[in-house]
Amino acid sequence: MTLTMQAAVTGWEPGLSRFNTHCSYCALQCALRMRVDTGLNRVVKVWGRRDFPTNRGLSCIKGQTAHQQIHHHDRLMKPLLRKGQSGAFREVSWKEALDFTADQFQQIQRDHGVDSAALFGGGALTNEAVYLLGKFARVALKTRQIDYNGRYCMSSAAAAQNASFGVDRGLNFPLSDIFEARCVLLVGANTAECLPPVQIFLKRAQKRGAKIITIDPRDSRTTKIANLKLSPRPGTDSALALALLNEIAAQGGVDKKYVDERVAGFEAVLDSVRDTNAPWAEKITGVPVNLIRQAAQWLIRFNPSLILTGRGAEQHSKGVETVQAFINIALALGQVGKIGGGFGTLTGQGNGQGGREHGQKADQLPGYRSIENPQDRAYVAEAWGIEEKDLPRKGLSAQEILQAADSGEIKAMWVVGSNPAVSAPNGNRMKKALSSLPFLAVSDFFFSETCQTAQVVFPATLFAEEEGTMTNIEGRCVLRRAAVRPPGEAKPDWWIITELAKRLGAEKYFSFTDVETVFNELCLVTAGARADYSGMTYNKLERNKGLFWPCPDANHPGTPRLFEKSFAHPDEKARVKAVEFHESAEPPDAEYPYRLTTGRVLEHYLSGNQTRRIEDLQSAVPEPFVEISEKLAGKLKLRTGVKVKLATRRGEVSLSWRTNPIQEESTLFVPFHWGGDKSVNLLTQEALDPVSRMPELKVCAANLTQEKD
């Protein structure tokens, strides 16, 4: 057949190639085919592959448009350099950005200690820069000190689930699990907006019978689907999961058999809800009794039940209490390890799982060992062919490092594909710790508003220019090849990580040759652990449309269901854990008599740095806006067109306003995807979770009065 036949059979033109890869965006990392210009190494158009299993040819708007940013006018093309904070930027070689950026980092350490130095990662790099990055911070920099963005999205459900069934991973069962629900619970996961596709899978379980259960403060796109909507205050949901775990006893609904044979301290549980009952909860969180009942009664009635928390739930002081109640809900139920039942968290950064799996979190070394476990750190230091007195011992959280950069602390900082400037709580007191930083520099394909107050900025690679894997929102380990070479002078993270390494004297343990070879020492450092990728390759991952872990050895299919049999502690069993409602740590008063949350929309993504450039997604949503309800905007005398004045304890913002179901008059929504003055968190605050360290970026107190006209 000739090329032109072939194109006319197929509709390709000739010149276009196709290539398979997976979305930049969220945790679902939705299999894409791109349709790309060889001679002009140009991608002209993206859409879902049928052929894969997670998205089935779905795809949402912002992964439909994702090619627009391959090639957009405001890429960072070459690496910029600046002496002092007020001097002007400069394009200069890599060797001078690097060589500079070395210099710095020896020079502090060598004043102020190896602790000085902090890397702030993210959850959007591949796993192989993620491992990098690990090592290189306890390797060549020798610094305890290294986090990432993830720190604001499922550490608290990490830490639940870590607690309860001795492993994390946000859902332990593959999505298709969801056909097989009858019931379906969502505590503070917005599906229609963060992870869309997710949102048709519920769609097509509740045609097949399934209910869906939604608890959100506000209406949202998720909950217009929902069969039952609970809509709590923000910051009780807690309280709304302990009067749930009540009704279920009352009603007979807990599985005694499954409890006895599977789960670990439940009497102790039983015992501490017996007084937590539906109107006790109402008190507190405003939903109607009946409305608790009706709940408790469907997750006992339509079996197997589902329950699914994000970070509406999580996002709090006493994040990982509140994932631990529901927990204990599906586990009570008898639920979890049965295909269409169980708990699972749902993770909205593009490699959220993998992002914390593999060693750029302040407690953990790769495949999911403990830096504070003498075994593992054992481990790890023989296979990096250090000894084990040489690596170093848990650092700083995330929001910590900031804090510390502000107090002095902290000297020096690099930033790999993240924008805190913008997605850290408290804003103008982090972005003051940003711009206080003698030296600070920033990895990114866009010049973000972090990148504003850097020393030195690398252009970085974006999704269709590089080849790694990353690890969905199932635990599925995937593999992205690079359609396209990358803009001017930008490369990826591995490599820069690798060149620096080499300066800093750590060469010998940074001899990579490529992206591959980097990958195959990841998974030897993974045997024999949780996160256990020791028999996957890349030729495995592409012939297997990805693979879940653990997968220990060359002839392992992988592990898509974790817990059908046992839990991952050494008894077998899962652990449930009794838990108190407590308030937020900044509840209402007379100065600011609302509650301010926080979330996303359908178009944007994360702190908007990639969104808010490509024109479809920016026109639709042009800037953030602030959601009350009819009651509180009649209440108010709000005028329609001008805009109110937001205000919290730490700054304001001016904001256009519009009006939404809110079924609680205190209720505020603002979405985060904006920077600058539009930010809504300069508004939010920075009280940590005591065991997950998580912001509690959804909920504080807050004032809302009308502008001048």
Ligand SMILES: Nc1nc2c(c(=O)[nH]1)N[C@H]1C(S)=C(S)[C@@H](COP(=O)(O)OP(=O)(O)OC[C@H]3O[C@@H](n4cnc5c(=O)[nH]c(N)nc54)[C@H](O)[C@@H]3O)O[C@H]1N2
The other form holds:
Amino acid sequence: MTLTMQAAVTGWEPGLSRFNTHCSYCALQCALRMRVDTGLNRVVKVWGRRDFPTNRGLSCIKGQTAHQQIHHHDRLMKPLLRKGQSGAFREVSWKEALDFTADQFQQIQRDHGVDSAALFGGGALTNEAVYLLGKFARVALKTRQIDYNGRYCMSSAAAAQNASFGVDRGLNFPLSDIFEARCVLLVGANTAECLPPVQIFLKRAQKRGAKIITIDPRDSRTTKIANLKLSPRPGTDSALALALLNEIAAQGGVDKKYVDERVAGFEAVLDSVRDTNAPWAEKITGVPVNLIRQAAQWLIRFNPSLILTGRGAEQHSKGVETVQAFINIALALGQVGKIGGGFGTLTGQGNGQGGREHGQKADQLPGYRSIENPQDRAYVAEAWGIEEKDLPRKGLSAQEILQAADSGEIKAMWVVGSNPAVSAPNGNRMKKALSSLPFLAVSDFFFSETCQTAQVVFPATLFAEEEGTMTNIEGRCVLRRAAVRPPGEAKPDWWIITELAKRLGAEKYFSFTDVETVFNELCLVTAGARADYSGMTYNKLERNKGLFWPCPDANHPGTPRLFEKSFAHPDEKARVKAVEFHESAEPPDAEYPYRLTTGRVLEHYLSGNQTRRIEDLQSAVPEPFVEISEKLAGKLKLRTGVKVKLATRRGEVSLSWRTNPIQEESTLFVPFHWGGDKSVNLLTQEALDPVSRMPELKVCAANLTQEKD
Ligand SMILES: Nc1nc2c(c(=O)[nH]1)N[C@H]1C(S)=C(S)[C@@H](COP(=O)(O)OP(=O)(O)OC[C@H]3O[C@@H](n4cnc5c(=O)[nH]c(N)nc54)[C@H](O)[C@@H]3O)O[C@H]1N2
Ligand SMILES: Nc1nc2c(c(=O)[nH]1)N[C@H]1C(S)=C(S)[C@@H](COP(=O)(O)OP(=O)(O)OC[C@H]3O[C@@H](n4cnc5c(=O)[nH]c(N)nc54)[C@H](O)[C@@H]3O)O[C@H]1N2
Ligand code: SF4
Ligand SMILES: [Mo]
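Please give the corresponding structure for the form predicted in complex with the named molecule, as opposed to the form predicted on its own shown earlier.
Zooming out: every chain and molecule, the one shown earlier first.
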């Protein structure tokens, strides 16, 4: 709290102070200024900071209402405990909740082995919490089973970027480079609803002459501004990408000099797209030949051109291949590393970037070190003061952890900052998995659907109540300051992890006195790694409005652009890989003739556990709906105001419906922000990408029928 007070700009109105912090929600981490009544410990006003380069004063309705969570009457104030599944929760002391949890873990691990205990983390957690969670798994619990919700989010893009560029930073350039682009291709990204300030930046780029091309099966607030819209069937983006590269080659758009100098293995990729022409792709995707040709022509002609992917392209059982196919295009055009051009993926969660760097991913150690690489293992083991042989190896991915809970292999779990009861696919099975766990603990600040099956619930603090760092969409690490004191007995995640570690006999590895000491250790442990934070400190972050990694020493200014001269492979060249088109795991058939896809609306955030409680957001979109093309609604003769039944092989959900004028005809779209019997994840499937282990959240076969009046 001392640092907090330093950050306040006081004395401009009696009793009121201003604090700088960052939003609680998405990866833009918009810089916010809060006016706080320090006497009442209340935030009275919030606005976007104009002097912060990422959001330039902009924010969206979620950020503007984010502080309402702080004072919400639903906040968890005390630890909750119940013994067994059916009893009622009772409020207990921190000591009782922590002692009980440590006991349960120890007993279960003694009876069933260390790997019967799992951790499930989240991309909303600070870098400090993520780092500690990874260390807690490996050093205190000694389990290999730790993964996080980013597996459902960034894992396909991360795998493809690592393979091609040798490192994965969502955007390898500052967001402001968008203003220099002359053509932007958005692939399965709904920026207007999911990253609203980015949509405004795109409009500004358009005013300066840039063409915007969108690839999305449906019309959205994002596609409204597009100069060219491609509406493929869900799950067919890779075919579109192959045809675009075929066209670019045919139109003479390959930058041969760049490819020779900076890319290894490009010939094989060109060979592989010899037959994937626009007529071939039209049959698979439904996108007319002339639109594919025009998109290819614009990508060549309007230079620099930038390709940005979102979850629409990535959350598939072939997500990695699809991203790879788009990276191949950006490299063929010679754009990666150019200001205003290239390739990037739009990270989603608040700390989706840092969340995948610092060790809560099954195969990773802090700084993007690999848990299977001998040198990386030795380095981290030494830094942590343990033997390399005692460092567990790679464990299961998020969805596989839940599956292992279902099969009884995993028996104890701690979920920190995620709500898989709503957000994991094949919801009925996942709820069964969570409720069959002999022991489940959850850390959250609101009682979530996942808490419903827990034995212990730890009350955590919210963004403006704790300090910590987040790494935003650009790879810029920012410092969030606390502005208010937490309610009741809520505690920061880093403190909860540390206290539990002490009870598991790992006290000497967790002797942190405050969150800044955790950050300082994280920085040291990442020295020399790909995501090197070792030149950062809290004061330096604040002075510089965040720092881009790598930042390897105290005098280093950070690295806003990564690939201007070289890629991160030993020969400094990018890699490309030939991609083939693969059908989705569950193509439509006579029984389930449509393609169900899922996504987001502006007003709600992920599992909705936060935004469903905010009056302005909940009243704007109170329940889920299914979006249907006008054509299909006409064919099915749907009656206005009468609900429809949406069914897949895994379940059915009753929903209201609305039409979308240009939506691809086989597509049905449902937002996933609700739990219980309204959860679209009761319908989604578990097919996983073989490389990233990303579930196919963006397409499955579905049927839709009108319900009785
Ligand atoms: N308001 C709001 N903002 C958010 C979030 C939120 O929950 N709410 N979540 C944050 C997080 S964690 C993330 S990951 C990002 C996600 O941000 P986005 O990826 O932009 O969000 P989605 O709505 O999941 O999907 C984007 C678009 O993909 C389209 N789509 C569906 N299937 C396909 C397909 O097969 N191919 C193509 N090309 N497109 C397809 C959908 O129609 C949708 O318009 O947003 C972040 N920002
Ligand atoms: N069908 C379908 N399913 C999807 C997706 C989709 O597009 N379609 N998208 C996927 C994607 S991209 C994502 S990112 C996942 C997200 O899925 P979830 O992990 O379920 O996302 P959240 O709702 O953010 O869950 C975070 C929980 O932790 C709490 N929380 C937030 N911040 C903190 C914190 O700092 N500490 C603690 N202790 N708790 C905190 C919140 O209150 C919330 O209950 O959903 C995935 N699921
Ligand atoms: S939700 Fe995202 S865009 Fe909206 S204010 Fe927060 S960080 Fe900014
Ligand atoms: Mo996400």
